[in-house]
Amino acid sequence: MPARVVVLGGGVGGTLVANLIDKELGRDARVTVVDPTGMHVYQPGFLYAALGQANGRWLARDERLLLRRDVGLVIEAASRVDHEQGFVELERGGSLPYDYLVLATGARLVPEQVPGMTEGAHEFYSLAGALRLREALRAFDGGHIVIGIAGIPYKCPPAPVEFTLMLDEHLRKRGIRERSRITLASPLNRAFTIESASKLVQPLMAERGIELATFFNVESVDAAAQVVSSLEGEKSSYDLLVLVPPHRGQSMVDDSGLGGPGGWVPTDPATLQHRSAERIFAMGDATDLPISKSGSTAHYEAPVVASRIASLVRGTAPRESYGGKVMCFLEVGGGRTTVLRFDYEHPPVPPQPSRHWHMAKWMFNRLYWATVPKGRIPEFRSRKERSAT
């Protein structure tokens, strides 16, 4: 009888997973992935669909169209998982019995938590967010942009700089910077978690006229006094406001029993296993661990939970562990982006922005429905690393 491999969520990492496995194991699985919409959204991209750059449309494939043939795909969502029985309750009364399961749930943005935040305060981390972003954008003809970011932590921590220097640019090109005034709020004393990217975006910020404001965690905000509140007491007005909405794990997880703070994955560092339930495996945003929440996470983490799931399924010693390993874009306008390649060892050493990177960012959008989630990995390399080979 073939192992019954469930998956849940069809994001990048469920994709790429329930793909390498069906490839890997062949007739000696079963593998189906459960998603409650059934679409595939490329949330990158929402960055550029805020700014006018993309299309909504091309942010979004049917999921049955990047899965392999054998790979089976049920449209609903799971409510809770039994995992000392070993099945998934459906949120329409059936159930899915697995031996091996694959939490890719991803994260849930949860702005009520933030007092007038869903009155007063505009997003790019969803689709309809970034959609509603754009019309705003457009009808924004000068005055105070406000930037901020609350809760951590939260997805492609790279994303609130990126914006905030694109943004420096999308409004030069419109004619209307001079009469803006714009600011990153951050909660931390640097623009970036990571601290050798901030001392590269910075002095970018600075030569823009792009204000900064350290030590900004959001507390709430008023909606018709147009008033940002932070934890540390201090207040600023705003025309337009951006905040990075606060993050928790999804409840289904909590509703069985196996998440931890934040409703997270507790999840060992290199096997991905649920750290209470062997048979269970978290990856990308779902999990508990001290790295990015980004596509890029899940993208790395795949190949090893696949290859882990194979080993016990065939009953052979397992030969990957995960290191960590992630690779992320920052885009800083004008044509040029630097990189963030960094794992649990090892933090990331930034190379100053260049075309380079931002020709390489352009082709990995453009490759990534044909490539990462069917298990085709691009990997980028920079001029020097080539010419070493």
Ligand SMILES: Cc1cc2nc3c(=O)[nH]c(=O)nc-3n(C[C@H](O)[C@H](O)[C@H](O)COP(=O)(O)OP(=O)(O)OC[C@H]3O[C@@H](n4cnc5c(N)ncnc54)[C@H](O)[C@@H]3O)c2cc1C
Contents of the next structure:
Amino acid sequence: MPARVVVLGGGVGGTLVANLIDKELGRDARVTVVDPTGMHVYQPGFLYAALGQANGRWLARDERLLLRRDVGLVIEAASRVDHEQGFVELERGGSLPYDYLVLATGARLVPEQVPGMTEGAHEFYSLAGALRLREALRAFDGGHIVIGIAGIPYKCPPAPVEFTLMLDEHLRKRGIRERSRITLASPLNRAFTIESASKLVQPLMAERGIELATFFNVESVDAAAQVVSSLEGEKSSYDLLVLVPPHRGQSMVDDSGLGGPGGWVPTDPATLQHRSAERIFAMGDATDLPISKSGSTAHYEAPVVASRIASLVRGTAPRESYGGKVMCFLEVGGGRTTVLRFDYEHPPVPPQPSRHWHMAKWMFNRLYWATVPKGRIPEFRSRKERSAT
Ligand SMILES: Cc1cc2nc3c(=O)[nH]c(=O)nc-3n(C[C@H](O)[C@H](O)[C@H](O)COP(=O)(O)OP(=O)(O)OC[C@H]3O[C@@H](n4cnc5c(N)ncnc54)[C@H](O)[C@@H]3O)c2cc1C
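Having seen the form predicted on its own, I'd like the form predicted together with this ligand now, please.
Entire complex below, previous chain first.
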């Protein structure tokens, strides 16, 4: 009988891992993806949608079309996992037994945890939010734009900085930069979590007249007065407020007794197995790993999860382990981009922003649908690295 592999979540991680397991195990496994939307969304595109550079249609595809023919798809939310008995309860009352389970359920946005945020702030962390922000920016004709972060961890740590730098360029192109003020309010003592990249972008921000407010942990928003307050006691008035909403793990993870603090899945950093349920793996944003929540994390984890499940099914010793590999582009505006490549042991040493990396990001955005979810992972190298091989 084929092994039953159930993958919860049809985002980057879930789609890719389901295809890799099916490819590797063929008839030895029956792989099923469970996702409530049946649509796969390319979240990095939200940044471009908010700034009017991409339309919503480009950012979502039918999940069925991205999965290999033999991978099953159940369009329904999982409501609970019974890890003692090995089955998943579905929202409409059915259940799915499994031999191996992958939790790839991503992160949940919880703007309601910040008083006033829903009424007073925009966000670009959901497609609907990005499209609403696009309209607000169209109507914006000058004033103070504050960009802030309402909780750590959040996915794609460079995204608020990218948005800030790209917004500066956007306002310049519209000829309204002179009558606008831009402030990035960071909860840390620098622009964002990664120190070397903060050192690279802060001078660019200063050059462009972008203000950086440090140690600003968003506490509440007064939508009527248009004031955002921090836990540290600071207040900032704004004409347009853009906040990264707080993130949590999915409630289903907690409801199943599988979550740790914040609802993140306690995950072994090397094997990607749940720390107390060995037939369960976790990947992508859902984990509690001390590494960026990013699509690239999920795509480097997927081959490890697929290979380890294949070994368990075949009764051979698992060989692959995850070393924390991540690669993220960081757009700085002006057609230039840098790249952050790191792992558990090696912090990133980002190169000076260049057109080369801008082209690489541009290509990645265009190649995404034909590559990553289907298991073809493009690798990008610098000119120096290419000539060295
Ligand atoms: C503005 C922005 C810019 C970004 N830019 C980049 C970038 O440049 N590079 C990069 O690498 N990453 C980037 N990211 C981050 C990246 O998109 C995420 O880290 C990535 O999508 C995580 O993949 P995942 O598979 O873990 O989760 P997701 O892709 O979020 O997928 C989770 C899936 O789980 C499903 N799900 C939820 N609950 C349940 C349930 N109960 N049962 C079943 N299914 C469920 C959801 O419907 C969803 O389809 C960006 C994100 C944003 C918001």
